[in-house]
Each structure stands twice: as C-alpha cells, then as structure tokens.
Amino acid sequence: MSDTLTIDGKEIPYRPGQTIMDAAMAAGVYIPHLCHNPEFKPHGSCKLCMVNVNGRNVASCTMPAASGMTVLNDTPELNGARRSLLQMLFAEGNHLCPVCERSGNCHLQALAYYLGMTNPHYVQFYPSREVDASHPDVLLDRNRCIMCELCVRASSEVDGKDVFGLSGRGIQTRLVVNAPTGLLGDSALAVSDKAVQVCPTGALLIKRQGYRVPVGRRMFDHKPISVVQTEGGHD
C-alpha cells in the first residue's frame, strides 16, 4: 500500500522511505539531475533536481516524499534556474563538446540540450587542470570534472577502495587520487570498478574505446536524457 503526492498536477504514488526523486523516477516523471544515482546515498550537491514543494524550493533527491505534497517540477522558473546552474558548470570547466570522446553519451551535454541551454552566458574561467594518463586502461581528464562526487561515492560505497576524493575550495577544488604519487596509475583503480562506470561526463574515460560507437549513434543521440533516465539508464 502506498501514499501519494502530486507532481505538476499528476498523482504519484510513493513508498515509505522514498524521496521525491525516487517516487518521480519510479513513476516515469523526469526530474533533471547530475549528482544523483539510485545506487548511492542521496547527495544533493548539484541542485539541478530542485523542485518547489508547497511553496519552498528543495532538493528532490534528499527530500523525503510525504502524503499531500504539492510538487512543481517542470516550470519556466525552475528550468531557468537549472539552465543557470548548467551555465556555471560549463563556465567553470573546459567542456569542448565537439571534440570530446563522450559526446552523445554525456549527461552534462544532454541536460544542456534538454533545458535549451544555447550558450554558457558567464565568462569562461578556462582553469588550468591536469590530465592524468598514467593508468593503463583509464584516462582522468580533470577539465571535464563537475565535482559531482559520483566516482568518489562509487569507489567508497561499491568498490571499497576510496580511490577518489575532492580537495580544495571554490574554483580551486580538484578531484584527487588516493595514491602515494597522486597518479591514477599508482592507485588501486581497476577498469572494471563502478567508479569508472558512473562518471556523467568525460572526466573518466576507458582508453581505446572512445569512438567505437560513432557520434550520431550514441545513447543521447537517439533519445533525450528524460527518456533514458526514466527508463532506468544511468550510464
């Protein structure tokens, strides 16, 4: 037996313990997000999943569902705020979609299309970030990292290795590697680790696979991110 809440006027069932995000996705209602993955504990860092509940904006991935909630999700105001957040993510990194191996499979890029983001709006920071190619099977390109901590959580909660972490503050925040040298090649990371699979951008890339599937035939080339993720795809 389940209770219900409403999202954009649609009645949505939920089970005890579910968040608004859990209930929405189970019902096929898409709420934009980047840092959320149903396999890990809710994080609430990207704020793209912000919804309005009874007049107050909250992160849907951490807010428990409750009976009688009136939730607004797909509104011009919320989508405008989400576009601004995406624009800041693009401006704070070095995301060159036309030449990125992850193009067509990138959640950041797909969300930009979904939300109608046509330009970064803000002045580009062009930060100086290191690329680590020391691992035989995995490339770490910090230029594409959006600090979502999915790889951090996957390495800790699933792989049990704690390979990744974040260090620094503000624009100086960086993804760091748990190894004596700080290099990925000297860490415990294996290409089969969950941490490698969950990166939503091209920050972690499996080597020698980049263009096996041509651009134009990739996941988000065929379906928008709203369809892919409500169907259960979190690759």
Contents of the next structure:
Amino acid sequence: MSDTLTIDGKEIPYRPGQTIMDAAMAAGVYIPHLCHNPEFKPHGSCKLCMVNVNGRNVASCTMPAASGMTVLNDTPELNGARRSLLQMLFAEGNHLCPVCERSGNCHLQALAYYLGMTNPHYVQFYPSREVDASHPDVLLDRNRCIMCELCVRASSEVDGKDVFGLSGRGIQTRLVVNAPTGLLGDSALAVSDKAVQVCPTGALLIKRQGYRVPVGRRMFDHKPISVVQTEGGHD
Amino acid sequence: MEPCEFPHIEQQLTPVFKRQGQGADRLLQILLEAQDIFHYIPAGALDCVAAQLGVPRTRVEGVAGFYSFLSLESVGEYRVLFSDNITDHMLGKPELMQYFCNKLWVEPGRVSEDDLVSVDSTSCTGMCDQGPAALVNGWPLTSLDHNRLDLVIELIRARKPVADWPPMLFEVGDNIHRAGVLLGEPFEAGAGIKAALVRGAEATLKEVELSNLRGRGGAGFPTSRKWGACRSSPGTAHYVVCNADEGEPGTFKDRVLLTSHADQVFEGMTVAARVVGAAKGLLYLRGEYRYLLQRLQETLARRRAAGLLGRSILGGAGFDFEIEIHLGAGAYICGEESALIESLEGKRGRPRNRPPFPVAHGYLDQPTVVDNVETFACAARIAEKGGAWFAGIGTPESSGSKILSVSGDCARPGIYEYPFGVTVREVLADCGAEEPFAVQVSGPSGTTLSWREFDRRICFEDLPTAGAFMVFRRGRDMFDAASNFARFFAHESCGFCTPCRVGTQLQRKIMDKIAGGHGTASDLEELKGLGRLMKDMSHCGLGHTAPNPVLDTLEKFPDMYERRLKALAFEPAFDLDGALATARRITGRDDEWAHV
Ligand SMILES: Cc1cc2nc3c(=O)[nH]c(=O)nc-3n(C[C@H](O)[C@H](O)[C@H](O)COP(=O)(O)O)c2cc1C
Ligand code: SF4
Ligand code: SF4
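Form predicted in complex with its partner chain, following the form predicted on its own:
Full assembly next; the chain just shown is listed first.
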C-alpha cells in the first residue's frame, strides 16, 4: 500500500506533495468545493471539501495525501453538513439567483443543486453591502461575495497587482480594493485580469456581457458541477 | 518607497516609522501607534503606511479592519470600552455603562458629536477579580462604580490627558490568595539558566520530559515533545514565542505572572531558547495588557544588564538570546498559536492550515515553539529544580501546579494556585463561594459545571483548564451566561471559515430570539444541530468550542431555556406584525385590520 489512499472504498494513487483534493481530481473523483481552484494556492476557508480521514474531519484541499488514508467523501452525513454550509453562505449574503447574471454559471448555485438544497433553512441576514460600479468594464457586487479570496489570490499570484484583499473580522469581513478611494475604477484592475475570471459567484461581473449566453444554455444548465469540475472546468 | 500624498499625516507618522522600523512585520505595531495619534486610522494613513512598508494598501486596510482596538472611523479623543464578560455583567456593567452614556450624552457605539468621546463594550479585559472594568484609551479602569465614573466624566469633560489622571483609577491588584510552587517560593533570576547551562541542552530537554510538563494554555500538549520537535526541525533560525494573549474570558493569571513574576517567565523562555537553539524570542502581549509593557521592558533591560539576555548569556559561549515584545490589538483569535504567529508577522489573525505545524514552520516559516506564559514559568522552575521534583507534584497525568483565576460570586476573587487534582468543591470553599450553583471552568470555550459535579477534579484526566473559574450562585440564570458567551464568540470569530463565521452569528441570533420570548422547541433542536456542525466543520479551536456553553447549559439546565419558550413548536424569526408597526404609525391606524 504505497502512495495510494482510498476514497469511499476506491483505491486512488497520489504523488508526494499532492493534497487529497489533487489526488481525487486526478482520479476523476469529485469532492465538492467552492474556494478551491487548482490553479491557485489552496485556501481551505469554505469547508465544503471537508472529508473524513480515519475518523477525523479535514479539509481535503489543504490536507496532504498520505499512504493508507481511508477517506470518506460522498456520505449522507458529509453531504448533509455541506448542504448546511451552503445554506449558511446563502443566508449571510444577498443571493437573488433569478435576477443574477451569473445564474447557470454560478458555482454556488450549481453546488446547491448538486447537494439538493431545496430551502434556505436559516434566517436570512439581509446585510447591507456595497456595490461598486466605478470600473468601466467590471462590476463588483459585494452582496454576492462569499469571501473565497479567489480574486485576491489570482490578482496577487497571476496578475501581480494585489487589487483585492479582505478587511473587517467575523461576519463583518468584506472585500476591499487597492485604491486610495477604495473604488475599483481607481484600481489597477483590467478586464483581462485573471482576477476577473475566477469569481465562483456573481460578485465580479464583466459589464456589457449580460445574457450573451441565454439562460438554459449556460455551463451548469447541461451538466452538474460535479461533472464540469472533474472534466477540469473551474472558471 | 513612494512618497506619500498626505504630507500632514506622513509628518506625524515619521517618528513612528523611525521607532518601529519598516519591515512588513511591524505593520500592526505601527497601526497601534497611528491609532493613538489620530484616534483612528485615516484613509491617508493607510496609503502612507502602505507606501512606507512597500505592501499593498489592501494589506494595511485588512489589518486595520481586523483588530478591535484599531478603527477606520474616529472613536474620539477618549475611547471608553466597558469589559463585557459575564462577571462584569453580574457586577452591574450594563447599568453602569448606561449611566455613563447618559451623563455624557452619547449612545453606545457612537462617537459624540464634538468628537470627544465614544463608549462601547469590549471582550473581557482580564480584570474579572476587580470588575466591573473598562479601558480608557487602552488603560485599564478597575472596580468601577458611580463615584469613579463621575470622576472619569469630569476628567473627560476637562479634556485632561489620560496620563495625568489620578493613578488610583488605574490600580490593578494581584489578589493572590493561594500561592504554590510558582507563586509562593522565592525565585532567583538566573538560577534556571545556570542549571541549564551546566546540564546542557539535551539533558535539559530530558528534565522537561521527566517533569511531564504539559502546556498550560488549555490543550495540555506535552511541552518536551514540542520543544524536541522544534529542536530537531531544520531552519535558518529558531524562535521561542510566549503566548500572553490571555483572551479567554475569566482568565487573568498570566496578567499576575507578568506583573509580579516576569523574571520567571523570561527565564523559562531563555531555557527554551537554549534547548531549541533560538536566538530570538517574542512575547505576544494582549492589547488589554499594554499597561504592563513599560515594566516588562524594564525587566528585560535589567536581565540584559545582569547577563541573562544578550550575547553569551552567563558566559555560555554562543548562547545569544534576545526577547522582543509585540502588542496585540483586541482579537481573541490571536491566542490561537498560528493566528498569533500571523499577528506577529503583522498580518490579520487568521489561523493557518495545518500541517505544517509551528514547530517546523512557524514564525517567518521557521521552527517555532509557542507556549503559554505559565508553561514558561513552570519550565524555569524545572530547569532549576529538576524534572523529578516537578513530577512529584499533582496527579500522574497532570504534574505540577495550576494557577486558577477565580471570579464571579465569591467573597475572595483572585488567584489560587493548587497542585493538580484539587476538587472544584475545595476551590469553592477557599474562595468563599456562597450557595454555588454552577462554575464555568476554563472560560466560555471550556465546561459549564452544575452543582452536581463539584467533586470533579481540576486536571487533564478530568477537567482540563486554561485557568478560568467563574462562580455562579443559586438564583443566577445560566441562560444569560450562555447568551453572553454566544455573543462573545460571534464577536471574536475571525471570519475565515463558513461554519464559524456564520454559525456563531446564527447561534447568537437564536439565543437572542429565545431571550426575547420568541423561542420554540424547534430552536433548541436548531442550537444542537448548529453546535454539531460547528464542531465537525470548523477550521480551528474557536469554532470547535464556540457551541460548548450553549450545549452544556442546554444539557445541564434545560429548564432555564424551556421556561422562556412559547408553547408552539415553531415560530418564525421574522415578526410580521412588528414589521407593520411603521406603516401603522405613518397611517395613524391601530385598528384590528391594521394587525395580522
Ligand atoms: C481560539 C483560541 C484561543 C487561544 N487563546 C490562548 C491564549 O490566550 N493563551 C494561550 O496560552 N493559549 C491559547 N490558545 C492555545 C494555543 O493555541 C496554544 O495551544 C498554546 O499557546 C500552546 O501553549 P502551551 O502548550 O504552553 O499550552 C488558544 C487556542 C484557541 C483555539
Ligand atoms: S469577489 Fe468573488 S472571487 Fe472575490 S472573494 Fe468574493 S466571491 Fe470570491
Ligand atoms: S473556526 Fe472561527 S476563528 Fe477559527 S478559522 Fe474558522 S472562522 Fe476563524
């Protein structure tokens, strides 16, 4: 048993340095996730990718794979907990899918379908969050931000610009923009930046693209997120 | 370094940059000074600091927005923060704070219109043995009552600088009522280091192993294993970090150790440095204890002069060690060791992903030992007197003594040091608790004990504790205590992971709903479900323990919840009729049809 682990009973190889998530993706095993994107440094904040390893819960996107790990992933308990986490993400923000341009392309929404989230369950927080339309080409609607920091990582690791960051603490955590005014229009962001492409929700939208692809013909309208992402689609 | 566009701000910050240096790790320390100067961090200061340190503005804003003692809006010339622990509440905090606000004509959480003063609550300031307590511009006010507050109001109205206020307002007593091997026996500075030098690093580690010393910060990890792992981890430098964040509500024993036994703590750090091969130590002092900074620095200077710090300590060739003190700024999460390291590096206090662990990749990615204040005090004694002596005290799995911070309903709140294994009942008798009904052991993240469990023992085998011991007498409402703790966790969650960021808020909201008389049986089930979710899915110990007080009180005092519930199985959190109140007021109606 060297350099393999099992996920839900299936034996899977891994290379040293890979995380459980890396190994699963390479083997075509889907582990739900939102803040993870294989192009960037793992983050571990959304906790959707929590799996059970030899009796302990760990975030699969940050946990290094090790020989002999017995991983539980697609279980009713874990999927139930993941559904609750999704309901929390919906409750703390303002997600109005029917009027959101990202509908059908949104990872949050697609994961909710995948995990069978049929109601909001928790009381909605209805927070008051700022919308920033100052940039000529990009709209930032913090109402839909899930603080995954994918834009933060992309801007820093790929674009080399550090346009985004998080400020505040706890439930007051919010996305901030690197400009003396704090406005996207005064930042170094360009519409071609990687940071604009990676948002899993409708928090960052490219302007004047609205409904170019009609609802019904979008990424997750044909295939569930589990299939899209095991085929390698993340943006 | 680009020039900053705000010359008047830059001018005021220049001496700060001179004093603090310009490494990115100085960011938090610089912002603390900026807060003192401007009473907040103005937008221009974000830009100046970012330009000066060569970091993105978002990083500066990220830090400025994370810590409670920093603010992005003005908090006035005088910021008065009332300690919000349940023990402060039991001593009258809510009424006193209201009194204070009324007399000053300010609303809690708002700065007065003349920008003179703001009043708010803050998480436990570590003065539970002499509450109700508050901080004024960071300085601790203790034993507050109407008279003392009247004086404070006078001083604020007269705009007298806090430095010139009467010292009696700021007196902090040690209140040591029972001393043991750490607090009671004389300690000669240097004795531990001398013994360690004679023995050598390897043998000193062996003594720590023999002593069975386990961490006093709560988790009880064997100290020798941590030191050994750090010692054998490769790195360009090794670090010793003392965790003096003491953020757990109800805990104040580290305050007393640092006030009156600092030599022993620094000595323990120096012994650790010898063992792991560190040349630099850092003490992370919680912002609430900033008043101790000067005295601690004087102690360090004295030790340096005595050859106990600096180069070739006590003549040990190549034994160089320096200790630096970093200030926290109001964030409970920074007591978590990896968040603490982030904070030391001048960042937001966000717990890191593990592995890697700090012993291999800690401060500046180098092997680092993080230990509690009391752990280092023990280590100094062990170095001096040997491991066998220490192992002879306490119980088989919990050697040595434990310092308890006793507060709440008792005649003699303060510090009590016992050999491990003492029963809760003995402590209650010693502190003069009358008709004790419940005890919160180890703070909100610990265990709520009912009177049926007072024969349990303080030790790792039974009741592990970081030291808090809050007493509740018969007649106290444990639901209120759990609500207070739920508010604490919701306020202190760092916000990194979903289950804790949202879960602590939901928990607080449900407790508020029940307190408001709108709770139903289904809310109790919801609390249990949330608790399970936070325990199973959270990133760090804060989220794992945040449900403890709610789950414990639900189990042990269910009647205190049930008597507040409506007979219904379910009631929506949204009050439809209440929402129509504004419409009724506008239309001047209050008839039957204007209600649902
Ligand atoms: C939310 C949280 C807060 C903590 N606060 C403190 C603290 O204030 N002081 C402390 O010594 N340890 C605290 N700890 C424990 C530390 O992470 C760490 O275990 C400890 O400093 C190790 O030292 P020790 O082995 O000497 O106990 C905290 C842990 C968590 C999860
Ligand atoms: S804007 Fe999008 S990518 Fe950025 S943190 Fe928010 S949800 Fe994540
Ligand atoms: S459990 Fe809470 S405090 Fe810990 S990382 Fe998650 S949000 Fe932050």
